[in-house]
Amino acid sequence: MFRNQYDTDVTTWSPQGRLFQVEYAMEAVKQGSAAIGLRSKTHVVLASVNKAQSELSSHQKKIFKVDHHIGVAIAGLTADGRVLSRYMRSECINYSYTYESPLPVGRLVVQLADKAQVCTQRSWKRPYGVGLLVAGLDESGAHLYYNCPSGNYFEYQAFAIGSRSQAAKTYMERRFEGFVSSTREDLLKDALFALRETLQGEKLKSSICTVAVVGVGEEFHILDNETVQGLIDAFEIVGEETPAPEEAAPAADEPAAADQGAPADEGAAPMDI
């Protein structure tokens, strides 16, 4: 089942320009579970999506440390995320015994990216199928990176991907002014907000979520399900007494809303959800 004659081999140009096995590759991060990352001068913060498959299952993980002071999460192919955290773990340990010294987290970035870039150039290759949400603390401060199965990699204040992203990136989008000044507890807070949004309509409960938080003084790790737990009790509290500005809802609503009626998840691949 092709989409047309050049398609077939990740190394063929198509007359309009396009690689479309690395289109295919993009379009596997779009169906998998959402992940979102914030950050602020001092901190970052990762979140994402973790259902299982079924009630008989655990659910695979969607947020690894790299390092002490790096930390990702992946929408897609989860067995290429482990792979690539896997590497990105290697480069870290290298460099340190090497220079005695942390990996910054921008040349981590780009050696991922060029790793990625040759799938698109091989044609006994295939590209990774998996978006990654680089979180890390260097001399030069916090740092939030996307890296796409194409190879390109850019540098956010905050980001979403994976299905129904849409709807977190509009509620980041009305907030990202004051993530630069935010908390550790308003980054934290932000994020889960953010969370829920890609939810369409159910709860959000620690045991369907994962949240990780690296920032000064602080070693990346993820927080235990109790901790998570408590964030959204008490966040779900204070958003009942203090609700958004009104003038803002009813606009913000709208993309949000027709984001959610988005099949997002009938084409999704069994071997991500």
Contents of the next structure:
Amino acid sequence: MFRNQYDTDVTTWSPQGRLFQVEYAMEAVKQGSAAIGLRSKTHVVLASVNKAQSELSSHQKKIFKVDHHIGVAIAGLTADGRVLSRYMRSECINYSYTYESPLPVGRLVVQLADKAQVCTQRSWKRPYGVGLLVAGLDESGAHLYYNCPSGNYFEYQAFAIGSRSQAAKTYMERRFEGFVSSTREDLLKDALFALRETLQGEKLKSSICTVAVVGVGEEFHILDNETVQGLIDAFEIVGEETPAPEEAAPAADEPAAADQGAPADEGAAPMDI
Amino acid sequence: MGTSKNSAYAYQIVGGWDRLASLNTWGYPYVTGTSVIGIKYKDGILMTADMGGSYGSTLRYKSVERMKPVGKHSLLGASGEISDFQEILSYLDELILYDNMWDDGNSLGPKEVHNYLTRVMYNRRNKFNPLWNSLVLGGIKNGQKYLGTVNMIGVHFEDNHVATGFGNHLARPILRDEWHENLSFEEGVKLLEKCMRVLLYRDRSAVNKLQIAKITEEGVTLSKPYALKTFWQFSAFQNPTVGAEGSW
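Show the same protein again, this time as the form predicted together with the partner chain rather than the form predicted alone.
The next block holds the full complex; its first chain is the one shown before.
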């Protein structure tokens, strides 16, 4: 009768040592539209794909400013994401009230992870169904963290979450070693290229994505549509074009026609993560 | 009400502290320390305070340390109620311990500690139960020198030289004349001793046993207690009423 007798509440282990409710929550992150983040020594860029629920509706916001020096991109249940970003905002503002200085990013992430962890250990609660990419700058430099519904958190050089994020990860895995010394503009470029990988051939336009930056001398802010479209045009990112490999532009011309089918193939395979 | 353009806010305690204290059953200081002086100098911050602890006007204790290091980057000096100072130190110990327990390479600097103290002081005054102190907080972190003060009601500011209590009246005019950014350690100590000597002559709660504390990028060093050389044979000291019209 029941497909699985160990998944009705968060606190029950399966004999294999798994907590199904927690795993389901992590699945919810994969259902959401993609969000990516990458960082250099001085900057962090977040980018997300905006998908409208229906033809008639607008899309939901996926990137939030938490404080002057911190922002998040979310994938999964947007409602949960907003609750968590409100919590983060309040932690930041309380810290700056007491110390008149910005809350270190790593500390905020630990607090956030602790909050998520509690939900995996209380019978009357459910885990948050949202994954957060936390981008921030503090006295120890630029940081990018991924926060998971399970209460785990990891620091990354570059990461992607949400549907078809594997394609973006694959793109960034090929190039991340250069990110540390990237300029702000190169990071933005890589962010848009990586984001395009998740689109499965759909054309990348500023209307379906959000891009945000934080860095040295630059508060966290979401770039406006015109700026993003300007970047897309400048990098000539078109859906049909080849995914820029190691050396991006130069190779683009010739193989473009030959590789027509390639992006779709590459995107399709890693779809089921 | 009272919204005329140039109305200034001022407050006074009707009937004085005495009445306020009795109204709320909150306390009064018992053992107090007098002035603290702090200055920026070339490599960091110098601070000085004497070691007297007064029980009312009785010079009751002679070896009270009123300057303590706080974490790696800060130095705190206090005048006023000694036990309240000890309470503040216990808060700060907890604060620094908690900060260290993150073990993440971040640490609270003098600016953060000063702001924290301001919040504590103002919060307690709002409960009509102030911590009866004036504090001087100095420090240096990442090459950035910091010197500030906060008092029992939460008034706070930063400056290149600060003083509490009588020091405000007797030491700061000297500092305004003689302080400059590039004071060497020796010059700084000399300047502080000059101030402390004036205070010793004119502040009846001052005692001739003092310490000088130094904080640089390398950390805090607190000097051994020592006494200043004094000369009491000035004619103005021998007959103080001469030329002071109206005194007896």
